[in-house]
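Single chain ahead, written as structure tokens, the form predicted on its own.
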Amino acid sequence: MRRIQLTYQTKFGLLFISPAALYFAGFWVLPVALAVVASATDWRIGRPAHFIGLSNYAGLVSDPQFHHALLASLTMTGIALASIVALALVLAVALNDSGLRLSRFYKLAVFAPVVTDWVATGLAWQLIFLPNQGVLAGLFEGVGLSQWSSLRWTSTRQLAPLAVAIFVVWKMTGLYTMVFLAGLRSVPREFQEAALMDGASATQVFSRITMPLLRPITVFVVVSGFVTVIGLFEPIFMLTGGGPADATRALPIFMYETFFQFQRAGYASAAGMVFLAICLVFALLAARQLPYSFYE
């Protein structure tokens, strides 16, 4: 068999990417492979595992608690993701204005929540959502909406998912604002100026030129945001703990409780594989929206 001869540049390239490749293999590929094996067993913590095939997956199909967790995840993720994408795009357009004064200060203010800790900010948002005494209640009192100051954001079944979504939007919007801003800076200004000279309005330029050229960035934001938001554990655990009445008992909480509280490691691994499959399917469907001609 003919040996493959690597060039000098290729050898050094492989050397430089080897730490990242080893990290990916050790902390991503290997855990997923172990979870795939565990999902086909009846492994309980402290007991030997026995192969049971697809029984765990069959149990998930008929498990109403898993169905509820999946619905709760998709509901909170849908609310948060739609808000993040829309708000990030609006903020990016505003920050992209060359005539905006103190733009660096605004960029810092928008990005600051991204670098804060989930647990620390979760404690702060618990105080914000306190009924009658919290920051939000005080704001409602100040604008004459005193009837809203007693709302129990984190202990009401209807409001708890919205409270979690608000927290996630506040924490993550800054990151994707910067991504959109980088995309806006990469759009050739010649296209926009030519359209304006031809009589197009600013709205038409944005919808007909800017947004189509931003489609790869938008797909990245949507896919990255979906995978990140649907897998978040800290905001739910800090604000509601999965309650009230399991209203925010999303997939990460379901897997955490199944593994650590009920010690059904094999069943939790199967739920994790379904979670991974959902993310992969969503990413593949979103990637199909990319215009292939953009790269030609």
Contents of the next structure:
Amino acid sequence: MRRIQLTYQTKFGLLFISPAALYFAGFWVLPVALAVVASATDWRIGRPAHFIGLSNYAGLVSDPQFHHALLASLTMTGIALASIVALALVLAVALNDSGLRLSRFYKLAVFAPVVTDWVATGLAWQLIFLPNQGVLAGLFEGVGLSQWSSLRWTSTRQLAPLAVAIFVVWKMTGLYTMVFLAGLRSVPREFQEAALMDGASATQVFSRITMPLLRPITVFVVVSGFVTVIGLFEPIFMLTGGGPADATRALPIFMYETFFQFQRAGYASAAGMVFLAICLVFALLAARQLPYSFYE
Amino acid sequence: MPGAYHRLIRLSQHALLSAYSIFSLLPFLWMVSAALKRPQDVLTVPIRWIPPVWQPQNFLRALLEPRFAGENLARFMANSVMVAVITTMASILLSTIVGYGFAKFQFRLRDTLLWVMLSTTLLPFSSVIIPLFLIVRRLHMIDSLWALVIPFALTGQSIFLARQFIITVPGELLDAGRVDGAGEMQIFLRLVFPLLGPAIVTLGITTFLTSWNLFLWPLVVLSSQERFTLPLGLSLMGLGSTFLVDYHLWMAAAALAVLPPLAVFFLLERQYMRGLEALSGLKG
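Output the form predicted together with the partner chain next; the form predicted on its own has already been displayed.
Once more the chain from above appears, this time first in line as the rest of the complex follows.
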């Protein structure tokens, strides 16, 4: 009887999840398998491919362009992610107060950039960063810092990665603020209240009670933030197009250009696999720490 | 807590949050203000926040003037609406079916499978874009709007979201349906699906916004401008493009593009945030 029950459950369970299996096979397994095969060939679009083993990977290791891409990716992701996590945490702590007036307005304001698209907001940011005439230049003039109004934000090597990072921080901090806020809400208030009763200061309560309880959600934010930010193509495309020189030519831009402009399908696939491996390492780190519980 | 200390904390909360809110909203305010200006009033130092001469007709011009090979922004917007609506409807149906399978049936490797699907959300889409392009090309879907719908109609994210909501549907209800002799698909459609109202709203907003904001994928698969979506059409403007530098019209177009997502979010904020909480694994 129990056995029959089990096969019945298996049969219908698999039936219901079959669309997902199809999708997963078609849009993740197959593409990755294809890319692995392509990465071992010298395939260029429109020409026959030959098997060349690991030569593409060896090529990447000694390709200064690829080194620049890795460096640019890590620099921009590092700057953006560190700022996002710090800002999101602080904002969430400030918002986690049921008696705070205007809190709904603040929440909507902080989150608004998240739901809009990169291109429309990117157009605005292009004009914000425009030297001498742009919004930032106008604001600098307004506060008497006129020597800064001629800064070429998107076309100097030092500032361009920073400009992209600022745009990314503006666009994404709201998302992780809300994730942190949800995390803070799940911390039972009694813990904090009891500690305050016992004479602990607000800073002590935060560092000794709230922060440790937020650890899993912080890990989630860092990992999912890393993978999301390092995979971003749009903000770079909108602000700098990868320039000046190679200063912002990050991995997604490098792959896009190698494939769609230079048609080097094999080489671009190898770069894609390295990129995927980097993200996979982070995803696996996350898997151990993720707060998901499947047995509710 | 002593009153003065408490007031100081409140004050710093407001200072921090209003400073960040200004940073967050300023680009939108500037966008709208520029969209209402004459071209010569857009980039001025000092900034003129209130347009000296109002030009609300900029929005109509941005929407209707043919710019890109005879197409106008209204066309791109219609394409975007079509793609986002179809993707959303397909996603609601597919993800609730799959979510139901994961939530209400017992089978071996179920949780492993769910975990594997979920972990795809931790891999950036841009890392598989090249092979995905090759697959879609083989399926003869290049330069078709279906290429923007089909790969996004079921994602690890939407499956997990649906599962988190469906798991709260009481099992007794399903058993009652079975006793009455209903088939499993009938039970899902007649008993479970109607209960999912709020969850469907959450699922719908998430999918709609993702689809509306897609850029890299349409850039890769679409080539005819008559099929361009809004972000793709907008990207033809911008510094370095060959079009006239009509900054006031750029901003009018940009404002038109951010308006629908912002409206959806402001109207359905609660449902959207619930989805976010479910996705970060805190509630379900």
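A quick note: this is a predicted structure, and the numbers were derived from the prediction, not measured. For the two forms, the rigid core is made up of the largest set of C-alpha atoms that agree within 1.5 Å on superposition. Positions refer to the first chain, counted from 1.
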For P64, does the CA position differ by 2 Å or more between these two forms when the superposition is done on the rigid core? no
